[in-house]
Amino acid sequence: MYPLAGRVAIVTGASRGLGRAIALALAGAGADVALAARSKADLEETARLAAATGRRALVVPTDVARYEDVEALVARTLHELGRLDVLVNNSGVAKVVPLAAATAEDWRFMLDVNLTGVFNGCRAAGPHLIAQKSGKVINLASVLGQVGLTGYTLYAATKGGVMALTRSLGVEWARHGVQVNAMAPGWFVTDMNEAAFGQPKLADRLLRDVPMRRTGRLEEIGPLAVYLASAASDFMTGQTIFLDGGHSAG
């Protein structure tokens, strides 16, 4: 019933949305969790919900674009929770803008969080996971790293980079007993996109390419995260798993 009992997981972007759902699923499966994001108040709410499962929850305000912050996150997790077994690089940002209208700041904004943030997490946690010869890294990609959509070119490029990083790092760390995989969600309604899905015509457009004709439910992301964090996925590495209602298969 508790496949992650005795484990400790870091979840970035855990203040809301998919990150909060993933963190609560890991805690529900028995893991203690270190919760990272920029919003301390929202992290504390996630921690309160995680603590209700009986697990320890550590709040660490973190800007994943800053390596020093992520390094401190890993150090605090090891010091206060005693170990590190799972790293979920979930933090992400998006801005819908046609490439011809995009600025260098738009590009840097998404690149710094969506891709450099994943690099920072892997770099900071890697030496520890390699030394203990075990660990799970779960990176958050996106269906838009696989399929094209107008206005999302910059975002898609960063998520395609996450998929490539996952594939190569999975190969690189396989001999160390560390598995690196990615989840690629399709459309889930979160704070980031709820305004778009509140517009019926736009929502219909976004779901037109989804065979199931619906968005994902937050409770549907957690079980996949638990699987990738558990021993059940020990023979899987370098893979990106799409959770998208068939969008990438269409």
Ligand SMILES: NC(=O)c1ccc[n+]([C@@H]2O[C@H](COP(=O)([O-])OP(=O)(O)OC[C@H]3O[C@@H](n4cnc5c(N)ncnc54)[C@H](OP(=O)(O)O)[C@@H]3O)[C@@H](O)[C@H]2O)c1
The other form holds:
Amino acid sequence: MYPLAGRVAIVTGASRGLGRAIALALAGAGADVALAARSKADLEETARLAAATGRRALVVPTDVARYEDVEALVARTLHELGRLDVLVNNSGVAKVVPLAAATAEDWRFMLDVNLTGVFNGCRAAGPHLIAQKSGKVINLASVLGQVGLTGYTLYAATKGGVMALTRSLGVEWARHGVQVNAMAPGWFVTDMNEAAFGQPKLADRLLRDVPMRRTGRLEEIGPLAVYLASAASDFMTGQTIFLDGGHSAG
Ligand SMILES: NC(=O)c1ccc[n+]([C@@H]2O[C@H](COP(=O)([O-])OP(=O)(O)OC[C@H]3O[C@@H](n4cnc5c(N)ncnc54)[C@H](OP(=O)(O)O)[C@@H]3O)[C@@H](O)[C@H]2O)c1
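We have the form predicted on its own; now please give the form predicted in complex with the named molecule.
Shown next: the complete complex, the earlier chain at its head.
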């Protein structure tokens, strides 16, 4: 019934969207959760919802692009929740801009959050997970790490980087009993893309790439996170699992 009972999970980007859904699913499966993002008020709302499942929820305002913030997040989780078993590196940003019009600032902005943020999480939690000889790292990649789309080249490069980091770190930490996998969602309507999906013609165009012709439902992301966080996935590492209505297969 509660595959994550007694476990502690950090979820970054837990203030809204997929991160909030993942945090609530992990709490629903029995984990205590440390909730990280920049917006304290939104994290507190996630914590209120998580507490309704009967689990402990710790709010830790964090900018994942800043290593010292992420180091403090791991330290507070260990100190206040007593252990760390699962790290979900979910924080992400997407600015839609053709490469020829992009600035160095656009590039750095997406790289800093989407890829350096994942590196920072793994680097800060790694020594602890390696020492305890167990742990689950779950990174958020994207279908656009695999499939091209005009305007998304910078974002795609960061997510391709997440997939490569996941593959290689899965190999590197296999001997330490730590599994590293990624989830690659297709389109889920969140703050990240609601402006695009609010335009019927553009939404139609985007859904033409998706064999199921629909976006994902927020409740469809949690079960995969619970699977990757639990002992059920102990023989899986270095993988990116696509949850995309067939988008990457089409
Ligand atoms: N929605 C989709 O269709 C889709 C598809 C594929 C992959 N993804 C990936 O899934 C993840 C979640 O996306 P989403 O759709 O839920 O987007 P979202 O609703 O815009 O949420 C993004 C989350 O990231 C956090 N964040 C942004 N910058 C941050 C920073 N510097 N430090 C810490 N946290 C930061 C935000 O919190 P604050 O603003 O409070 O910091 C927020 O909680 C992202 O990695 C995204 O690339 C999404």
